[in-house]
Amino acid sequence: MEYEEPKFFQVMKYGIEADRDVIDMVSGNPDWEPPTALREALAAYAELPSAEFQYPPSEGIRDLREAIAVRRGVDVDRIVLTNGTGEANYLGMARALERGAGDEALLMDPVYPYYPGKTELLGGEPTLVPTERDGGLDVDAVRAAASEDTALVVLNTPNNPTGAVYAIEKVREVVGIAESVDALVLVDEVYDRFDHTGSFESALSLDSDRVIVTSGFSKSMAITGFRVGYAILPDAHVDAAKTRHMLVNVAGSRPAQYAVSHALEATEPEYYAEARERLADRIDAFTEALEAAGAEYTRPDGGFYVLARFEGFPGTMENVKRLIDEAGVAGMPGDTFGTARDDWLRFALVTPRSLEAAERLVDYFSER
């Protein structure tokens, strides 16, 4: 199988090579400081005995798994620490597709592109299911798409790229649909710390043996380079996921897990609240500018991405490059995220220059 270079890297490379100043709104790399306790734990780790520089347990160090178990209200033995939430998703998706229950994965459209990519990597068939206009779950559409070939349903809430926060009752209905066709539901909750409405409720509250929940610390602690994620699996699927994780990675990074463990225990809720407040200010400023530019846009209830559509300027790769060259703003083409918003652009608000980017967009489209 041949794999196409992800469009994220194509756009970032084009922006880097541009002959002008470009504001990067492509990738979701938080621009704020990680927790102080994380830096302190890293410094302390350097002084630990040499035994602490060897392999950790394959499923992850016990202290961090226990801290996650307390926060998420689950048994510690259900948790596998992974190399980022991406690997957690891979393990959960693999478990669903390898059971002999079908080879179809239902993915909500717009879709984070790594979900269909992983589905195909695992030999499955991705099927895009339309969502509501605001990005919310369309339960009737999921019901209509589900069949005996469906082995997996993937949900992401808060959602990338729409910013939608799925109502827990709708997630419950989707889990019921999955049960009727013998599918598993993977719920990626990596943006759970960035719920701007107070309405987010984890799928773990459903206490279902059909639900796999994944998450991580890349976004919430502003440490995308640490690659510490986790999967919480039903008891029947834990051992298979552990085995695949061991065969693919052996184990994760012990220093990174150690630092995250200490930071998770020591970091006060104010740290996460400040990040949400920072993002709320950026969302306000950016969407006000989009309004002034005459754009249609989504205002995220969670996460830090905004989708925008400019009249007469479809969100193609060609126009993304034009926006880099002529306005100095780099976003993502809408067709990266499926078919539902293929004439839109996606912007990540994890840059201190988001207001400047908004002003550039207003100036650019006012002159068109």
Contents of the next structure:
There are 2 protein chains.
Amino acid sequence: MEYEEPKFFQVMKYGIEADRDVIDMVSGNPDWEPPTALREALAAYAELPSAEFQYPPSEGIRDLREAIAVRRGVDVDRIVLTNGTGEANYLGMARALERGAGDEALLMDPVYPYYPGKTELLGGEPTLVPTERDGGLDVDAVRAAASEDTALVVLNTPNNPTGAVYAIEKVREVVGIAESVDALVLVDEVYDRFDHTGSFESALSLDSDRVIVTSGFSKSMAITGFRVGYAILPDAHVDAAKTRHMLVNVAGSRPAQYAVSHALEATEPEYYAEARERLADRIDAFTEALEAAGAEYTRPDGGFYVLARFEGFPGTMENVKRLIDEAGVAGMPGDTFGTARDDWLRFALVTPRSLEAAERLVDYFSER
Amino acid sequence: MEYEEPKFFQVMKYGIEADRDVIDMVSGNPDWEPPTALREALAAYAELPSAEFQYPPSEGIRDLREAIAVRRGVDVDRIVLTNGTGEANYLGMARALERGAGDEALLMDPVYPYYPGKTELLGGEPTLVPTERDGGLDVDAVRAAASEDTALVVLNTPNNPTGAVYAIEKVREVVGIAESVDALVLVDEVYDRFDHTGSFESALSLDSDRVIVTSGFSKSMAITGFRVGYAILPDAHVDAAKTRHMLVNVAGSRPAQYAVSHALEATEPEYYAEARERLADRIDAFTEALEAAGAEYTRPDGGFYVLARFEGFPGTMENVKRLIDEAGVAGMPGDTFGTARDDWLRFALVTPRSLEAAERLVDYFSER
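For comparison with the form predicted on its own, produce the structure of the form predicted in complex with a further copy of the same chain.
Starting with the chain above, the whole complex follows.
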């Protein structure tokens, strides 16, 4: 079973133990402040009567579910709050795979490594489907891969690691293909607040009974450690997801849900815009430097990762360690993300030292 | 798939909507204060730098794992922090059932309804094994039920709902039986701070590579909504549990782990003793009243539930509703907990109105 964290930790550990200053571009942890209202709400929660410290409803506290329902334009009964987007994906994928509609999950390549990991945990068979050169959705490839055994298609938009933002028309076509083979489509939209194109459209707009949308507040509120996410399921699949959620986790953590609920209500659009603009500036600077270093790269339309390929320097773990030792920059090996980009490296721009890292890369590759 | 919460919510809802005052003896939510240090730590956490709001290690924050290791006398590497004891049980049961060592889980009857629910979710087959009249472990019954298909035996001591505290010698015999059929034994000790006999001994004292122990802080710190629990696994099974934990939940909620960690360090034994003594007083008063009402009952050796049987008044959902309407006391139907006590009712003593409830029961049954 292959998934991100072990390699991720391996690289982090190597970077920390290195005999020099290393800029961490490995983790997906936002480096900016959470909303002020989140801190305030958590402090206020600590003073509440002890009854407020007991089990929330299994599907999550009502206020937060209602706020999500309004923002997302869906019925509140379709929403299950989860222990981060990770659990939301687990619940949605489990539902698709347990229906007796086949064992195969189609995953786009490059792939976020938890998806094949979860598929195998659930007894399913992951199949990697090629995407376009820039990471865009290749509808013909999905069509060619789909069969009666396909139970699930997983999409992630804005995408980790490619930064692609899928055109909604292509997502609609994929949903049509899924329908023809009795598959469900799970769309992980956790990076939806980091759309740099202004054209991102949620798969919820398709209003399809085949579509499960997942998301969370880890990235948008800079709180990956709080573990507050959600799944929005079609009516026919909500009860199964709730049952699994209850049997696995009973409920999510109430202080975290409470803090997010208040922060969601109180936080102005400017907060999200500021984070997005900060990232866009970093992307500009970083990709300019990549250009100068003669690297091939994908300029992300969304999210905060950049994939880059340096001639004669494939994205192996060995080269990642070399880059740490010789350039002082830690990225992730491309082969963590399936087969499509195993020549590449992934850099996370959630560090104020992104520009400095870019300069180090320029220097390093100009001297080789 | 049958489990407690739906029936639990059904009864709660009926009680709330009843046209009279109803004393809630349904939920397992402690009604006393959490440790002061827990509130303080949560408030302090809200002020920490934002880096402290990001992913904790998947297996949980180090300080808390180390504190548990010291208290439990085990190597810290064997400990995985989980989203409550519920997830700890899920991970341990999954590990036992996924080894190719059989599909059957032996569960003691009366049974905490999540155990059969989780077994079925994991593709296993639950088999209910009778216990002694007072809820004690019936080793011969376990031996008679065990077979090559048995992969798992689940014990819960102190027990919900019977209040039995299992003699460690009997647990040792069950572990011997498990060994002979290649099964693991999961011992859920979440009520270990509520041992009224002074004789409870953890299954960890057996030092067996067959034993998984689970527990959590929901009950002992009166924070069922925080979701901080843990599994202690034999070396050979830790990695599998960590992998599943990561693929399902990524990590637990950090503010909750942080608050529990500080509270565990700072809280004196008096805090736990006070809660235990309060419960012992309630048990005395409640069982005296049951005696006066002519009921049969099991006096709990541990935990905070009392099972009672009223002649001619079986513990059906219908009678539970009748008791709400006619006596103003809400309990749980015995048939929620397997087959052994379907004539009985379960009352949770986590309300300051336990004595008042007992008096209502005396009045009600003396007038019938």
